[in-house]
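One chain is shown next in structure tokens, namely the form predicted alone.
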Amino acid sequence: MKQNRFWAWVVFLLGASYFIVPLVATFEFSLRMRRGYYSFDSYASVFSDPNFQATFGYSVLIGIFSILVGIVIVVPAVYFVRLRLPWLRPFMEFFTLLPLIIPAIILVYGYIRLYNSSSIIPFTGSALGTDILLTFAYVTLALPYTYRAVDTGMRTIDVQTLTEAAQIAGANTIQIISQIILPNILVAVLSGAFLTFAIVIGEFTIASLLNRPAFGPYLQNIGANRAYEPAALAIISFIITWGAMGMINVLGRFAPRTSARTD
């Protein structure tokens, strides 16, 4: 037993070092901007850069809209599939996996071809239209994670009973989804929201080809032109991403431990 525990710790430490050592090395390098001793000059340089503030703020705003649009699309879709169209569920699972199979560069080229300035719906003809197109692109990228988070949350409640009780009380479909179903799966929805936010913050391909001032292209531009700031940005991005993952873990503790599945 002791020998097995020893080897378990060895494997754990080796796996942890695979992630921790490069992170520590990156952090240490980010502190060496001033010769002779460690300092946070690279971080001060990043935070004082107007481009950092503009691109990060832009990505946060796009991320918020992507989360809201994703919730408005996914929650009613999962609700109706589970309540009235259970035969459609395998097809839903297949289609929501497509963004993991189709590369982002193919997706964005398709968007540009379909919605360029000479098309019927010229999204790319204006900045606002391109922002809308970018938002829907991020909704598509996050769809596999948002759908599965919402679907898992929906399994933990008795959708049929809640719907029937609400209908008896006189609630319409919008009221049922927004005031009864959504609050009961809020933890799952927030988990999908944090995953969407993590995707938006680090995404480069779509934002770059649509020529939008997002955080991902800014990271690439800084990495190509400076030395210490990219290391600082890597640490900042790591903290943001893992902060989102940590929030998912915290929210998971409040999720229901029993399932009221009816299928």
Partner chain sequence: MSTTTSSRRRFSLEFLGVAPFIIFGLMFLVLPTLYLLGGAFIGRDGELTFDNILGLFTDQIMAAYWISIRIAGASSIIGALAGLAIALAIIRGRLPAPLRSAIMTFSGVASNFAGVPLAFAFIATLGRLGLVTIIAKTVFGLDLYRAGFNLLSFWGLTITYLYFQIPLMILIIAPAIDGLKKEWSEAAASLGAQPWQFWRYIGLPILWPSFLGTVSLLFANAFGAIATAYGLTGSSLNIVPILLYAQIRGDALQNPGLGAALALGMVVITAFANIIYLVISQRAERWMK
Given for the second form:
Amino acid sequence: MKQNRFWAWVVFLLGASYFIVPLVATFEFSLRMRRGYYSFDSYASVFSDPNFQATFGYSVLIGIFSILVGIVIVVPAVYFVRLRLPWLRPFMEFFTLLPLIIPAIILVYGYIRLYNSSSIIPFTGSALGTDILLTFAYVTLALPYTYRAVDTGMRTIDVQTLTEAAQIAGANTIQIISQIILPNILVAVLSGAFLTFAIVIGEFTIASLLNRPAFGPYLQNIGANRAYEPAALAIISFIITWGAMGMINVLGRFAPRTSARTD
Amino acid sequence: MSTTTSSRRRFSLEFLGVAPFIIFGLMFLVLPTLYLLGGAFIGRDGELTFDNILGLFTDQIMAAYWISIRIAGASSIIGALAGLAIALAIIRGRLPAPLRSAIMTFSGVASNFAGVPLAFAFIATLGRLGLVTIIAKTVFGLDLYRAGFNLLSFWGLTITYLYFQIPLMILIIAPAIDGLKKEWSEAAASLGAQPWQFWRYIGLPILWPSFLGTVSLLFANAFGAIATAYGLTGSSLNIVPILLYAQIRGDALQNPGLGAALALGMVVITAFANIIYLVISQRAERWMK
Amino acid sequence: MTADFLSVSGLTKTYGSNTVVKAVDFAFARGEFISLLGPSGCGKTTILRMIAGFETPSAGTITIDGQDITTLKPNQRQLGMVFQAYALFPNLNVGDNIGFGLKIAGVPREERRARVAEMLKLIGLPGYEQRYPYEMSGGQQQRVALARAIAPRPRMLLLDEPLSALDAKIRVSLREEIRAIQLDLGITTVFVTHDQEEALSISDRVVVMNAGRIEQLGAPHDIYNKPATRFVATFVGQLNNLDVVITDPANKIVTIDGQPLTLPDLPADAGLNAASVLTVRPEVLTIGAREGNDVTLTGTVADVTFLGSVIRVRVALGKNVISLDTFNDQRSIPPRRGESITFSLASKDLLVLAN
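I would like to compare: after the form predicted alone, may I see the structure of the form predicted together with its partner chain?
Full assembly next; the chain just shown is listed first.
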């Protein structure tokens, strides 16, 4: 038994060093901009770059729209499938697994081919259309996570009873979903939202191929042209991802309070 | 919309709720993929042809597929084994409980820390001027690059990919390990089994389907990944997604059929990995409900 | 009976500042069926797990057949164990589950197959080799778990609340089956349970435990009829507590609600007009008179509960409320609430318990 624990520590320490060393190295590298001693110059350089502000703002905006569209599409679907159309379930599961199997580059290539300016729905014909297409692409990328988060959330509340109780009180379907179901699965929905945000914020492939001024292509561009700023940006990205994941953790602590008891 | 008791109207309401999801899935998942893959069989003048598929069989494209498969294969198998070892260590190795939740949170972060920033981090670590490279040279007298290492190579990319592959494995396999009941190992021990015999006959066989499923997911994850590789190397490394990226960016209009064929090849290989998983897990899961 | 096959001495288990087993001693003979009985948290499962080797004692020794096994690893002890939640290996079929211990021991395949078939016959599930655990009911799974535990011919069988997860009916039939198999094989068995009926019905001897200590160790009828402590008396079976006043210490006379009783015995420290508590089992009280009953009391029926074969009548005697059980005799009319009722008992059945 003691030996068991010894090996556990060995494995853990090996793993920990693999994961921590790059972070330390990147941080150290990001401080090396000024010759001879450590400084935060690279961070100052990043933050003062108007392109950083513009692309980051753009990605945040697209991220928020992706989250909203995702919720509007997924929540009613999961609700009705749970409540009345359980036979659609395997189909939903399959649908939401596809984005994990089909690479993003293939999706976006398909979009470009299918929705080009000479097609029936010319998304890529205008800047606004392309923004919308980018948002939908991100909704697709995040679909597996949004779906699972919402589905888990609805499993912990008794959708059937809540719906019947609301119907007896005279609520209509839209009121039930927006005022009863959604507040009860808020924690789950927000967890999905933060995960979506983490995925979207630095996404490169789709934004780049759709030629949108997003944060991901900006990062790549900096990486190709600067020396120390990329390291600073890597640290900043890591902190943003950590923040989004940390929010999910914090939210998780509130989960039991908002979920109904089934016993 | 009012509350209605008409079952017919309720029926249509249900479909109205599900319809956006279905339409969205068709428009942004199924149709683009099918359209693209269908395009692999359509020639320049709209005729049915296998020329595009045959066009894949050049040395450059075959080499690209081969290195992509190797990187995806190595990073998924090594990632799965390392992730399994770490997950077992934190769950079954009786490490302090706070360590476990810290690792799970970190895994959530690191599994999403893919793409361009990850490439930056590894350039700063194992690039020519990276910290580890420099320390290896100045402290241990080992010149990694002279010894044949290159971040822009099979091993360099594999090591970089492991940074998101291992945490993903930990996240997916941890619930399966939690599902291993303490009583199973106790029952095995009371029947005279050594710990390795428990793992050989009980523990690992039970984890095997989840393990395989995760490997195929990790494979797809690495096989389609482009941002990390692109961030590391620009378009200089010849892996399939980068080839496809260049094709879309550069001469998509000159030979769209070849791009579609490249994409078809990627989907076929990912699907093949999943089929292998399905076949093996069907056989391994005959004891499951 | 030389009680030296399984012996435990000074067995103690401490988790941090919490001592869950406090210097427990007992010894049992080969072939005995022993129950460890007590409420949850009394330390009974911890003792079993220390015997099995899953917990290391903080102090004390465990000896089996003259061999000190205290520090032996579980896989070196040659004990069979059955768990509450079956714990069958889900990836192995029934035959491989039962044959697991034999396989580990290096028994050849043919011999293993024969032994598995023999075990399946023993538990009444012949021909079930190819089934997987999920295809079987809880009762069947637990039988397989039992067969798995005894297939390698262990020195002892340890049962950790093996019936708790099962339905009431199966619980009774399976416990009889376990006992029959145990008697058939003559295997020394330690059975942990919180169910007193289970413990009393199948054991040769019962260890009643509370808060890490042994309250009483004895045969089932001794435990029930002569409880050594108040805890044992209340934990095992139903019990009435009666507040009495000692009115004549010399002649051992007490009064309950003004009615005098002569007791076979009195606590040593009993003084005049001291308050004391008597206990009596519901089933030794009889409505009306009965031969051999030397005490008659009268009270008012407070409540009547129909329990099927038995009717439980609660009788108020001043502040005391006494439960008495009477068989459901269909020819007689049960008492009604508010009626005055006379009942009798033998004074030797009254228990005077040390506090």
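The shown structure was predicted, so the numbers you read here are calculated from the model rather than taken from an experiment. Residue numbers count along the first chain shown, from 1. Take the two forms, find the largest set of C-alpha atoms that superpose within 1.5 Å, and that set is the rigid core.
I239 is not among the residues whose C-alpha shifts by 2 Å or more between the two forms once the rigid core is aligned; its shift stays under 2 Å. After superposing the rigid core, the C-alpha of V10 moves by 2 Å or more between the two forms.
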